[in-house]
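Next up is one chain by itself, shown in structure tokens, the form predicted on its own.
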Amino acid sequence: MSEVTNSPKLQKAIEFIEENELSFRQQLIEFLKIPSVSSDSTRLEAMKEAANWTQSWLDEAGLKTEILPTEGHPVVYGEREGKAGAKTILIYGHYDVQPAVMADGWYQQPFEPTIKNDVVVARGATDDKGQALALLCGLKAAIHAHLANDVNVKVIIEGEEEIGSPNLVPFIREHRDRLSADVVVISDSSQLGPDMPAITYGLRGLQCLEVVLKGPKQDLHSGSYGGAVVNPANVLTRIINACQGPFGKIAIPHFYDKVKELSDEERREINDLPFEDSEFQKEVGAPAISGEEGYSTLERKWTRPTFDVNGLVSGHTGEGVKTVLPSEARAKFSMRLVPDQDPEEIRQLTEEFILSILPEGVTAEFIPEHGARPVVTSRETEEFAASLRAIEKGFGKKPVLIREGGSIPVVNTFKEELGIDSLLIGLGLPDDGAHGPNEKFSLIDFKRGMITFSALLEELSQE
């Protein structure tokens, strides 16, 4: 563990952390019992419930608030002045949440929360409700400590992250001069393991897409039919397989024409990391762990681009035999991607492939879902370097310097529309299960979340 000497604002800050800890956790509690489902239609009256619950917990922390509405689900806005010309910090998360539903594999209710050995389990709990929490509890310790009287405070915690935030773009262009700031806080990753602190300096980009193969006008007997009519769900699976090449290559042609390669120092770095295969084949689960030829787990993880099959729907799914030639199929796929590529020029050139493969018979119809460009943050800023000594103060050990496999497409919205760097401190584990059954969060974490953030803004405030 690091020795490191906390100043008396900071020690006063810690302090009020630990005589409200148990307050604070009650207060998760209550957030993770609201079902704020953004991709739920008829989850609206709980996407307000979280809204106003978020803004009364701001409210009560000092901050100056609103509600601001957007052609989607409202943006929750608070600010606190401080002091002429000090920084700017912009804190952001997110109160939405993934779907849960007992039939995923949930051994609980995904909206009852349940606490057991200092781990709560609930949708939300690491995504991003636990996280995003932690910063404004430690936001709001600092403010007690005084702590937060050399920044200036802005806070947006939005409602439709997981959805692609498509609302969130023009919200900010609306609101570009009050959401100007030096840098941006995101608690919405994770750490390297139990115990290893990190700051994500890298994140993978997204491009989704739904294609839809059409065929006959409905179903057809494939007794009668079969053999004579082309069968939209065998073109699926054909196809998927065309788009995947031997060794974990993607075969779509020019995919990889913009992929920038590694350097030998950062393919280094990555590699010296302390992470087991072992451990990671464990952790998923799977009998044998596997991916693009001549790279290393992590750099699979976090520096390649992928091609993944999310969902397939085609024919007769239900219990017993239905020996019928389906009329339609369905995939949905998801790329990831890496620095240089445009996730605009992946879709393109993964429907014109699908269309050049495509036999008589069928038709496409291809819906593209949300993407987002991948982002590599400057590790050489004063606020980069003020994050490291803050994680290094909330966890008691110097943080490792991560890439993240996963997309946050707002870091990228940041930089273009206000021009600032993102520093995203992970609070949670690699194995939280978020977006899947129950959905984890260390509330020893949460607490160094907490001693973390207020640890930042007194950095902060004197760079």
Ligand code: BES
Contents of the next structure:
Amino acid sequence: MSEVTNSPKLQKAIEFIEENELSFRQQLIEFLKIPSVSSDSTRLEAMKEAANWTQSWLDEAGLKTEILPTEGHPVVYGEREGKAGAKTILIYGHYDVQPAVMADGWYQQPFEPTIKNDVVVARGATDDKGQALALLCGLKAAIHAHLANDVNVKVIIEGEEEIGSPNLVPFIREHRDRLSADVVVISDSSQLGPDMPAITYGLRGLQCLEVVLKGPKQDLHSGSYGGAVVNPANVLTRIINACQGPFGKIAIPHFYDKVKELSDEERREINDLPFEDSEFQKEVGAPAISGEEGYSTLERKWTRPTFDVNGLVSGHTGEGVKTVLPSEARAKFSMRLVPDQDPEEIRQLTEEFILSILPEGVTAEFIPEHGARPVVTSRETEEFAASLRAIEKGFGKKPVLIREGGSIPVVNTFKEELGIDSLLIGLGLPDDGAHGPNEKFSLIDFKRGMITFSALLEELSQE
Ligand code: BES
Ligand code: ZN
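With the form predicted on its own in hand, show me what the form predicted in complex with the named molecule looks like.
Whole complex next, starting from this chain.
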């Protein structure tokens, strides 16, 4: 159990959180009802509604707000000044969500949130509306308890994270002065497990790529033409196979050139974390788990690169048989990257390799998609230490230090463009089902997240 005691001001913030718990839950439900799917061009109204909702919430909490346009979905901005010379904390979150339809296996409508046993189920519950709102409610409580007077707070809640934040780099450059801060706080990841609060110091990068192979000008009868004409679907399977080497290694030449091996110490730390392969297997519900030889599951998930097929389309996939040579075959790949791999370089290596093994008879076209650089943040800063103490106050337990396999493109942008480190305080759980059906978020962790953020503001105002 925690040995830390709370100051009277933090106690007041906690009381405020407890008094308002029901209304905060209600606000989360309202937010989750807005189907703000950034990738869906039919949801433009909902995107605007989610941005407006967020702005009104921040207005009501006493921040000076603005909706700032981008080439795509707008960014909601808010700020509140503390005393002169105070530290500036920038909260980042996203109001956009991934698509969700009943056919994906939802037990309820994805945009009609339900609460059962202190768990809310809806698209965006954990990724990221629930987690982002937890920080904002923590801020509101801190304002009420006069905890936030000794810090400056800035907030950006964007609407394009789930599509790779394509307009955020120019946005951050354009608003460089306005966004200056000492530290960024982001809740858009997970704890290690239930009651295992964590701070995340590393995220994998990402490069997505679609490959389109074209063969004959139209689908052909596989009896009349099969064997004499190259089948793009057959070629696609050979390409995929060639990219994957034996023992879970990626066989694209030079793919590993820039991959940093972990230090013995970090390896030991990761493998000492309370994590069981058997529990992990249960969580994913697969008949077995496996991966790159010579690495543990956590090392594979957090610190090793991957090559994955996310989707494949070609030929006849409907009922019954249709004996055709498809004229086209498409695959969408995602490659997770680790320090010091560069997404653009990896894209080039992949395209070059595919072209080098492409047989005559098909052409290849590449459609580059999202990219994000991998990040490992410093664990030595005052702010990092403050966040460990704040999490302990919020969760009543010391956090563990973890890395994660997912990507948040802006973390690198904040570092590169503004020189600011991010504190990644994940409030979700690994089995929350982000991007999948029946996404959920624990309302107990929602509240713990609020307390953590109030505590963090207090910690950072004392520095
Ligand atoms: N919340 C996730 C990032 C995340 C996932 C962090 C898992 C830690 C663990 C974020 O919303 C997300 O889904 N990011 C995308 C990035 C992409 C669309 C550029 C991802 O990781 O696929
Ligand atoms: Zn996401």
